[in-house]
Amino acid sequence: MPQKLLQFVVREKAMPRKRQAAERRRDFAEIYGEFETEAAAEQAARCSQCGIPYCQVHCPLSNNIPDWLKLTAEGRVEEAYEVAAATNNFPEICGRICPQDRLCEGNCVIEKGFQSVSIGSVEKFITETAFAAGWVTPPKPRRERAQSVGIVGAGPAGLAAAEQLRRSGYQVTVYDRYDRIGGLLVYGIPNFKLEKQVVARRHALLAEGGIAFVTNFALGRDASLPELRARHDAVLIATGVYKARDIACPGIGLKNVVPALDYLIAANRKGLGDAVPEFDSGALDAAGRDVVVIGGGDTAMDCVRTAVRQGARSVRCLYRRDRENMPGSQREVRHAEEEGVEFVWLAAPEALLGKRKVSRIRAHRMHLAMPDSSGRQVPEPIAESQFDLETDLVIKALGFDPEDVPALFGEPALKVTRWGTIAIDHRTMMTSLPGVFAAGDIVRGASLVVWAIRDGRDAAAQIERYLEAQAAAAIVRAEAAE
C-alpha cells in the first residue's frame, strides 16, 4: 500500500529483524533479515525529501537516495531499483556493507532527534526484490566493439569498470589472483556482513553478459604488464593493496602473531569449504584461545567478530585512540560489544612477550594530545602506565600498503607516489604509461568498497574516451594512407 511521505514525525526508525547476539555468535549468517514490503515502504516514507539531500551529497556514488526512497514508499519498487542501479553497479553489496552511519544515514537531515531513515536496509530490500523478480539482467551492449580492455583485479573497482565497459560494447577480460571472483568481497569480508552467494550471483550475471574471467592469475608472475598491454587496447590496474602494516615493537616475530588478512582469508576459505591447512593446524583458528586484535578500523572489527564465532575463549580489541576517534564503524563496534568483545581503549602495544609463542602483550596507556596536520589528535604514551594482557593469538589489523608495484608488475617505467600507490593523472585516470589506467585502493590507498566502485566507474568512462580517440585517430590515418 502506498505510503504518505514525511512520516518521520509520527513513525520511529525501524530495522529488519536483528538476530540476538547469543544466536549469531554460533554461525556466520548475516545478522539482519530483510524488510517485508510494507515495512520497507513505511521506513522509506520517513524520508523528508529535503531540498538539499545530504545523504546523496555524502554518498561517494552520489546515489539518488531520496528518489528511490520515494518510489519505494509509493510501491514502485522496480523503478526504485532502476534508479538505484543507475549510479551503483552493486547496490545489493553496498546495502549490506557500506558504513551508512558514517555516510548517508549519518548525514540524514532528520537524524537529530528523529533518527535517520534506514537507507541501507531499504536499499537491500530493493535489490533483493529485484533479483527475486528477475529485474536484474546481464550487461548487454547495443553493439559490439572490436577494442579490448584487460582489467587486473576482480574486486569492486575492477568489476564496476568491467560492467560499464561491457555495456558500451568493449571486449573485457578480468584477471585476478584468486580462484574466485570478488577479491576482498569474497576473501576479506566475513559472511556475517556479506554472504558469498551475493557476490557469486553478480559474478554469474557479468559472465553471462560476455565478460571473460581469468582466475589464479598474478600480474608479474603469469604475465608482465608489458605483455598484458600487448594483448589489449587498454589496461586497467585495480589490484587493491594487500601488504599489511606491521608493529615496531619487540617480540613481533613470535609465533601466533598473524596479519589480519591472512586470518580473514583462512576463515572465509574454511567457510567456503576449501582445504585450509593453516586453519586446520590451529595457526589461524581462534577456537578456545585468548585473542587480542590490534587496531580500530573495519578490518579489526571483522577480526574480533570472526574470532567470537570461531569459539574464542576471550576477545579483546586494543586501540590507541578512544571510541570517538576510531576509524571503524560505530555500528560494528556496537555489534561486537553485544557479541562479547572487550574494547581496551587508549592503549598501544609496547612489546609482545613469550618464549617461542606469544603469551602476553605488554601495553601502555595513551592520551590524546594536540591535533596534527590531518586534524586528528595525536596519541602519546603515558609514562609508567604499562599493563599486561594474557593472549595466545595476536591479530595485527593496522591497515594495508601497496607492494613494490613497478617491480611486481615487471614495468619499471610505471610511476608511483611517495606512498607507493600508483600515480595517475586524476583528470584522465591514466598512469605514466599510455593506455594504462588505475583505480581503487591501488591509487587512493586502503578505503571503502563504495569508493572503489566510484573509481571503477570513473575509470571506465575515461578508458572509453581514450579508446574512442584511438579509434578516431586510426580512421584518420587509414584515410590519409589511401
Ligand code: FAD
The other form holds:
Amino acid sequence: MPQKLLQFVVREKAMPRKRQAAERRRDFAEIYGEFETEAAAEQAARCSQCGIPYCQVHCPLSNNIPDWLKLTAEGRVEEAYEVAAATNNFPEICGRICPQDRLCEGNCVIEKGFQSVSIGSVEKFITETAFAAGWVTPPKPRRERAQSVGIVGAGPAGLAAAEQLRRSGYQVTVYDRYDRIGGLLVYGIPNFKLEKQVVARRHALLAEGGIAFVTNFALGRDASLPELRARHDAVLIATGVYKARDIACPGIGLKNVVPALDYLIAANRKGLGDAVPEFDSGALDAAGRDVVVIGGGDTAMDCVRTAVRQGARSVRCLYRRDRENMPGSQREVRHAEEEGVEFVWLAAPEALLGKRKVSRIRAHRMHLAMPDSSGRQVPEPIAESQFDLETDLVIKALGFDPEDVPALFGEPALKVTRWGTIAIDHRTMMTSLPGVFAAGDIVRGASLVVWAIRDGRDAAAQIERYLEAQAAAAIVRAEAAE
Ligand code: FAD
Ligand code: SF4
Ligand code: SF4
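Can you return the structure of this protein in the form predicted together with this ligand rather than the form predicted on its own?
Let's see the whole complex now, leading with the same chain.
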C-alpha cells in the first residue's frame, strides 16, 4: 500500500531480520535477511525528502536517494530501481557492504533526533526485487563500435568501467590474474557480508552483454603493459592494492603468524569448494585455536568474524587506538562483539614469543597523545604496561600498499606517486602514458567498493571521450590522405 512520507516522527527505524549471533557463528551465510515489500515501503516513507539531501551529498555515487525512497514508499519499485541503477552499477552490493554509518545513513538529517532512514537495506531491497522480476538486464549497446578497451582487474572499479563502456558499444576485454571475477568482492570480503552468488550473478550478466573475460591472466607475467597497449585502443588499469603492511617486532617470522589476505582468501576459496592445501594442512584454519588479529580496519573485522565461524577457541582483536578512533565500521564491531570477539583497545604488540611457533604476544598499553598533521591523535606506548596474551594463530591485518607496478607491468615510464599508487591526471584519469587510464584502489590506495565503482564510472566516461577524439582524428587523417 502506498505510504505517506515524513513518517520518521511516528515510525522507528527498522532493519531487515538479523540472525541471532549463536546461529551466525555456525555458518557463513549473510547475517541480514531482506525487507518484505510492505516493510521496505514503510521504512522508505520515514524519509523527510530534504531540500538539501545530505545523504546524497555523502554518497560517493551521488545516488538520488530521496527519489528512490519516495518511489519505494509509493510502491513504484521498478521506477525506484531505474533511478538507483542510473548512478550505481551494483546497488545490491553497495546496499550490503557500504559502511553506511560513515556515508549516507551517518549523514541523514533525521539521524540527529531520530534514527536515520535504513537507506542501504532499501537499496538492497529495490535491486533484489528488480533481479527477481527480471528488470536487471545485460548491458545492451544501441550501436557497436570497433574500438576496443582492455581492462586489467575484475574488481568493482574494472567491472563498473566495463559495463559503462560496453553500454556505449565498445569492445571490452577484462583481464584478471584470478580464476574468478570480482576481485576483493570474491576473495577478500567474506560471505557473511556479501554472498558470492551476488557477484557471480553480475558476472553472468556482463558476459551475456558481450564483455569478454580472460581469467588466470596476470599483467606483467602473461603480457607486459606495452603488449597490452598494442592490442587495444585504450587500457584501464584497475588492479587494486595487495602488498600487506607488516610490523617490525621480534618474532614476526615465527610459524603461525599469517597475513590477513592469505587467511581470508583461503577461507573464501574453501567456502567456494576449491581445494585449498594450506587450509587443509591447518596453517590457515582457526578451528580450535586462540586467535589474535592485529589491526582495527575492515579487514581485521572480517578476520575475527571468519575465525569465530571456523570454530576458534577464542578470538581477540588487538588495536592500538580506541573504539572511537578505529578505521573499521562501528556496525561491524558490534556484529563482532555479538559473535563473541573480544576487543583489546589501546594495545600494540611488542614481541611475538615462542620457539618455532608463536605461543604468546607480549603487548603494551597505549594512550592517545596530541593529534598529528592529519588531525588524528597519535598512539604512544605507556611505560611498563606490558602484558601477555596466549595465542597459537596471529593474523596481521595492518593494511595494504601497492606493489612496484612499473616494474611489475614491464613499463618503467608509468609514473607513480610517492605512495606507489599510479599517478593520474584527475581531470582525464589518464596516466603518464597516452591511452592508459587507472581507477580504484591502485589510484586511491586501499579504499571502499563504492569509491571503486565511482572511479570506474568516471574512468569509463574519460576513456569514451578519448576514444571519440581518436576516432575523429583518424577520420581527419583519412580525409587528408584522400
Ligand atoms: P580489487 O577489488 O582489489 O580488484 C583488483 C583486481 O585486479 C583483482 O581481481 C586482482 O586479481 C586483479 N589484479 C591485480 N593485479 C593484477 C595483474 N597484475 N594482472 C591481472 N589482474 C590483476 N570495502 C567496502 O566498501 N566495504 C567492505 O565491507 C569492505 N570490506 C573489505 C574487506 C577486506 C578484507 C578488504 C581487503 C577490503 C575491503 N573493502 C571493503 C575494500 C574494497 O574491497 C576495495 O576498496 C575494492 O574492492 C577496490 O576495488 P578495485 O576494483 O580497485 O580493486
Ligand atoms: Fe549509501 Fe553506499 Fe548506497 Fe551510496 S551506494 S546510498 S553510500 S549504501
Ligand atoms: Fe531522506 Fe535522510 Fe536523505 Fe533527508 S537525509 S532525504 S531524511 S534519507
